[in-house]
Structures are given as C-alpha cells and as structure tokens.
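So this first bit is one chain, no partners, the form predicted alone, shown in structure tokens.
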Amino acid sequence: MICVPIVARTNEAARADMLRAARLADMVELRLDYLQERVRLDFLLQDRPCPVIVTNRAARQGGLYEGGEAERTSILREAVQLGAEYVDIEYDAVGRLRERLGTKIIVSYHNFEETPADLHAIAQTLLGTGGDIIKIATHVTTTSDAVRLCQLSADLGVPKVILGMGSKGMPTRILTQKFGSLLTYAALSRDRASAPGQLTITDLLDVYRFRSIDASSAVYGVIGNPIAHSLSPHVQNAAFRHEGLNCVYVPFEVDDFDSFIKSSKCLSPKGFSVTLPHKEAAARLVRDVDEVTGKIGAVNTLKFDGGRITGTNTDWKAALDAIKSAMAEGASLAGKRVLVLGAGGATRAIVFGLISSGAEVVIANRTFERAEALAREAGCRAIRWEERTEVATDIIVNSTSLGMSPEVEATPFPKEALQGGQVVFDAVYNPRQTRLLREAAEMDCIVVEGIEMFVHQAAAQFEFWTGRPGPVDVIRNAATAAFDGVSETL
C-alpha cells in the first residue's frame, strides 16, 4: 500500500491535499505536528477520502512538535475517539493510549543518525508494546543497511512497516511489498516530503511499476554514485513494463562496491548496471568477458544467474551503433578516420570499440600524456590537444565534459574547422543539443546526440539480462520524456 504523508500548514490546505492524494494513494498520513494553528480532528476526519493514520509526531523523534508529551498524545487520543483508522506513536509512548476502541496502533521507532546494528533487538521491543504494527524508520549511511532493512522485513512474520531515509535507503521504499511490509510512503509533490529520501507518489507509481511489484519481483538496479538522477530505473523499468515482464529497476547509491555486492545477496538480484565511480570494480568481479570488455577493463553490465556473476560492457557497442545510425545503411566503419576528443573511461570504452570495427583512431586530450598512454595501448595514434583541427577526419567523437551543463557555452572543437558531411558525435547529453552539435549542424555536418549512446546501452543491457532484443523505441522514449530535470554520467 501507498500512505501520502500530508504535511500542510493549515487544516483546510491538509484537507485539500488528503482529497488530492486519495486519487491515488491507499491512505494518507495526517502529521498533525506541522500545522501552524489549532488542530481541528473533527474537520479533517469527517467524511474523509480514504483512510488515515493520525501522527503527531514529538521533536525527538524528527518531528515538528514542541508542546508537553501530555498535549500531544492527548490529540492521538482524541483521534482514536474519532475512529481514526490508524494512529502512530511512538515506542516509548505508547503506554499513554490506553483506549483504542477499533484503531490500529502502529508503535514507531525513527533513527535520523544511523542504521543500528541491532535491528532485530529493537524489533522485538516493538513487539512487546502490544502494538498492532511496528514500524522502523532508520537513517542509511550505506545501501548494504538499506540491504539489511530488506532482510528484517522479510524475516519478521508480524505486520510492520521498515523504511530507510536518505538517499541510499530508497530502496527500501520502493522493494516494500517484495518483502513483506504494508507500506510505502510517498511524497504527494516533491515539495511535501515528510522525510529525507521520500519518492513522490507518481514517481513510485509510473517509473518504479509500484502496484505491480510483489514477492516474486526480479529485482534489477544501477549501482553508482551519486545516482539520485539518474535516467536509467526510467527506461529500464518502461522496457520490463513493455515486455511484461515482473521485474523492478531501483537506484542503489553505492561507496563501497565490494560490501554492497556481498550485502546484496538477500534481493536476490538479477542483475545491475554499473556506473560511475564502480565499472573497473565490476571488471574485477567477473573472469570471462568478450575480447573488447577484456581489453576496456571496465564492465558496466553484471547479470546474476544462481551463483555466477557474468559481465559485458556495452557502452563501446552503443557508441558505435549510435555513429553508425547517422551512416548510410550497411556503412561500415571499417577505414573510417576517427578523431576522439578526450582519455577518461568513456573515451577508452569508445576508442577500443572503435578499433575493433577497424576503424583509424586518432585521439586528443588536453592531457597528452593521458592520450598518448591510451593510444598507445589501443594501438593508435595521439596528437596533442592544439593539433585537434589539422587532421583529416570523417567523424569526430567528443568524449569529454566540454560543453555538459552547467558549461553549456563550452565546446571541444571550434565551428570553423568543421566540414560539411563530417558526423559528429558528442557523448554529452545534457543539455542534448550541446553547443557543438548546433555549430556542428549549422556547418552542414550529420550530428549524433548524446542520449542515443544512452539508448542504445540500455537496451543492449537489457538483451544481456532477459536474452530479449531491447526495445529501442521505447527506451528512446522514456529516456526523452524524462530527461528534463534528470541526468546521469555513463
């Protein structure tokens, strides 16, 4: 179930929002501890939408209200009075509802400083309360306790809800149903969280498939950091919801890459994305790879099945076929003149991929030394950064962050050494029409955007999991549709 907390400062705005939130959701969360005037049970109660939990929750416990332990469970007491469905309180309070007629006690326990080691002991104080539902609200320093918040939760056969705040618990928020909690909570906007790490109820409902998520559930996800923004649980969760197949993409915000892979074992995962800062960890994982992974040393793609762990990187195919898209069809790149802006750990997934269509490969960094290092490795040629616009090239790839947002004026190649016919590839895809892609249209060249190598990726990803061809178009689509506002590092 999905529990909207409604966080409005006057009684008539939290009525509103209550009507506006049982549209969608299956209850709301009346925090009475953030209104700013005399509390008015009876109105809010009334006829209300949808069923409600009442909380009013005390500063301690990382709510708003300030007032005497005596006046704020007096106003819990009145809303069992009033038949509230629910009402949550506190672990240490709870002692002070003795009357509860036919509302459900949910006995909470908030943590805003960690993720204790001994969660199952503080469960079980839960439990000795008498409480209808427990609930666990902690605060995730690393995923692998957003892990271990999973794991309690499916071993504790009592009703209960167990939630991870911050941005590594979110998780926890979305995986709720797979194992075994009544519910989720969810931001009516994103300007109404009731705590840190809260997705919004559209988000949880139309990137994260939320009512379609239950225990068979096979569970995907990107591991990174950061990853808050990133693209990819939008086009990989529209590609499962395509396919109809019951599987869930979730962000996991990752330090320690070795911990959490460990850790993970209990989601039983089917398999990750792997981005930034963690693909030559991923390489390290995995034994057999294809030629050109092998020679990248970077894998962006793990798929679990049983007990082995398999890997490809398919940023090098992607960049290719993202070229080859501006190409005439059946154009090879076998003898194409290549210039390759930049020497990072996409540069080198493209300059490898390059090479193995037979490509000719010249590569120009504003660090030579990196470029020359790169080359010579790859088995091509470096020309030193000022010396980028005197080679003969049929396509230019720029691979550095010239030109990514908030530097949008900045550009790796100046519009005056451009030639007509030439493609052009620019890896950046925030903003999508970078400054050399415009210049680059302007000059009469074939301009490739950056999110088609994102597209691309994807779906090849999407093919190594489910052995199915990835659905382009849709990804293509979703990655559109949800790119403002939202961007990702490959």
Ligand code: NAP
The other form holds:
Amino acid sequence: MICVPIVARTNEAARADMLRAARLADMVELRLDYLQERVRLDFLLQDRPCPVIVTNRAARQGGLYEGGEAERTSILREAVQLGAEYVDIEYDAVGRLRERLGTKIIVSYHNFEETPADLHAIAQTLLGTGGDIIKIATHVTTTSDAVRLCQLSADLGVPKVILGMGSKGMPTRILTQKFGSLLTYAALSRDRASAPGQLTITDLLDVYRFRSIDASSAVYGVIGNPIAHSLSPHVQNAAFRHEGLNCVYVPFEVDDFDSFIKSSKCLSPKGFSVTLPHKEAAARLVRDVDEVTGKIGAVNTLKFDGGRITGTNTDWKAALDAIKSAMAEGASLAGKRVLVLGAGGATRAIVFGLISSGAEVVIANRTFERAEALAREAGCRAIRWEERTEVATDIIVNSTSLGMSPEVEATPFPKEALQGGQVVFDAVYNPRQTRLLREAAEMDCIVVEGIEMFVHQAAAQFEFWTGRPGPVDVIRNAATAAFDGVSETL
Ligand code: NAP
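Same protein, different form: I have the form predicted alone, so give me the form predicted together with this ligand.
First the chain shown before, then all remaining chains and molecules of the complex.
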C-alpha cells in the first residue's frame, strides 16, 4: 500500500491535499504536527476520501510538535474517538493511549542519526508495547543498512512498516511489498516530502511500477555514487514492463562496492548496472569476461545466477552501435579513420571497442601523457591536443566532458575544421544537442547524440540479464522522457 503524508500548514489545505492524494494513494497520513493553526480534527476526518493515519510527531522523534506530551497525545485520543483507521504513536508514549476502539495503533521508532546494529531488539521492544503494527524508520548511512532493513522486514512475521531514510534508503521505500512491509510513504509532490529520501507517488507508480512489485519480483539495480539523477531506473523498469517481466530495478547509492556486494545477497539480486566510481571494482569481482571488456578493465553490468557472478562492459558495444546507426546499412568500421577526443573512462571503452572493430584510431587529449598511455595500451596513435584539427578523419568522437551542462558553450573541436560527410558522435548527453553537434549539423556532418550510446548500453544490459533483445525503442522513449524531466537538475 502507498500512504501519502499530508504536510499542509492549514486545515483547509490539508483537506485539499487529502482529496488529491486519495486519487492515487491507498491512504494518507495526517501530520498534525505540520499544522500551524488549531487542529480541526473533526473537519479533517469528516467524509474522508480514504483511510487515515493520524500522527502528531514529537520533535524528539523528528517531528515538528514542540509542546507538552499530554497535549500532544490528547489529540491522538480524540482521533481514536472520531474513528480514525490508524493512529501512529511513538513507542515510548504508547501507554498514553489506553482506549483504542476500532483504531489500529502503529507503534513507531525513528532514528535520524543511524540504523542501529540491534534492529531485531528494537523490533522486540516495539512488539512488547502491544500495538497492532510496528514501524521502524532509521537513517541509512550505508546501503548495507538498507539491505539490513529489508532483511528485518522479511524476518518479522508481524504487521510492520520498515523504512530507511535518506538517499541511501530509497531501495527500502520501493521494495516494501517484496519484503512484506505493509506500506510505503510517498510524497504528493517533491516539495511535500515528510522525510529525507521520500519518492513522489508518481515516481513510485510510473517509474518503479510499485503496484506490480510482490514477493516474487526479481531485484535488479544500479550501483553508483552519485546515483540520484540516473536515468537507468526509468529505462530498465520501462523495458521490464514492456516485456511483461516481474522485475524491479532500484538505485543503490553505494560508497563501498565490496561490502555492498556481500550484504546484497539477502536481496537475491539478479543483476546490477555499475556506474562511477565502481566499474573497476566490478571488474575485479568477475572472471571470464569477453576480450574487449578484459582490456578495458571496467565492468558496467553484473549478472547473478545462483552463486555465479558474471559481468561485461556494454559501453564499448553501445558506442559502436551508436556510431554505426549513422552509417549506411551494413557499413563496417574496419579501416575507418577515427579521431577520439579524450582519455578518461568513457574514452577507454570507446577506443578498445573501435580497435576491436578494425578502425584506425587516433587519440587527442588535453593531457598528452594520458593520450599516449592509452594509445600505447590500445595499440594506436596519440597526438597533441593542438594537432587535433590536422588529421584526416572519417569519424570524430568526443568523449571529453567539454560541452556538458552547465558549460554548454564549450566545444572540443572548432566548427571550421569540420568537414561535410564526417560522422560526429558526441558522448556528452546533457544537453542532448551539444554545441559540437549543432555546429557539425551546420557543416553537413552526420551527427549522433550521446543518448544513443546510453540507450544501446541499457539495451545490451537488458539482453545480458534476460537473454531477450533489449527493446531499444522503448528504452529510447523512456530515456528521452526522463531526460526532459530531470535534465534541469542534472
Ligand atoms: P573523465 O574520465 O573525467 O574524463 C574527462 C575527459 O575530458 C578527460 O580526457 C579530460 O582531459 C577531458 N577534459 C575535461 N575538461 C577538459 C577541457 N577543459 N579541455 C579539454 N579536455 C577536457 O570522464 P568520462 O567518464 O570519460 O566521461 C566523459 C564524457 O562522456 C562525460 O561528458 C560523460 O557524461 C560522457 N559519457 C557518456 C556516456 C554515454 O552513454 N553517452 C557514457 C559515459 C560517459 P584530461 O585528461 O586532460 O583531464
């Protein structure tokens, strides 16, 4: 179930938000501690559009109520008298609610500092209070804390709500039904969250397909840091939906890759995408990768099959697919002269991919020594950054970060040196239309947007996990829709 917290400042606004929330949510939580005027509980509960949890959270448990305990809990007793479906009360104040009538009591524990080691002991304390439902919400410091919360939820055979707060707690908010928690909280809009890390109800429903997640849903995800603006959950969940697969794909903000992989076993994950800064650590985890992935030394896709972990790098194939999409049907990269700008992580995958397909690669980078080192490893030529306009080339690839938002007027290659008919691929995808691509189009070059590489690497990951071809058009549509939605905050 999804519960939307109502955090309005006035009774009238709270009532309006309840009506809006009830269109999508299963219930709402009336956060009385947010009201900045006298609470009119009868007005709020009268003809309510859905079941209600009444909460008046004390400041000591992360709420806004700063008055005395007697006054704070008397309004909860009034909620019971008025027939509220649920009342949420802190575990150390539950004795103040003697009469319960038909109301179910949620006994809650909040910790905004950490996720304590003794979660099971805390659960036992809550169970000892005699409430109907226990609620544990803790601050997640490492993603392994989030995994422990999921495990706790799975272990407890009683009605419970178990959640991790903060950006690293997001998986617990998405996987509640997978691990048997009664409900998750989701905000009516971004500015109406009642706890750090809370998703909006539309993201929960549209991106994560919350209604279709159950105990048998297979868990996939993306591991990285930062991860908040990743487009991967948008595209992979859309692909799973399109293929009718009971799978859910979740963001994992991870600092320590190895300890996360160990602790993630209890999620029984089926596959992970791996992004910065963990691709090299992922490469150390797997053996038997394909030849090009082995040379790149970075793995962006992991697959779990029983106790066996396999991995690959889909970036290099994706870059080739993106470039080939601009070439004539059946055309080959063999013998094509390619100038690659950059020498960072993206360049490495692109260069090894191009060389494996027989292209003649020249690398130019601001720091010449990096270009030289990569060229030596890959078996191609490096030139100085100032010489980049002097080489004859069929294809130009930008894999520097030049042109990326917010420096959108920067460009890695002067317009006047571009030649009509050249293929110009810009790995930068924020913005989608970089200055380089705009100018290349003006010079009659064939342009390829960076988002094409993102789309193809996602499709290849999907295929690596499921054995089915990744639905490229579905992934492209989801990527562009999500990109338009989040690009301003990237
Ligand atoms: P990275 O490892 O940090 O490398 C950055 C590269 O940009 C280095 O070669 C660096 O040169 C160069 N650079 C930075 N500022 C420069 C400047 N002012 N003038 C000249 N060169 C400059 O980054 P990365 O991971 O390789 O990513 C590079 C770009 O590719 C990013 O925009 C990223 O978003 C994009 N990308 C796209 C995809 C996709 O799917 N489309 C995938 C991965 C990456 P130095 O060596 O001299 O510092």
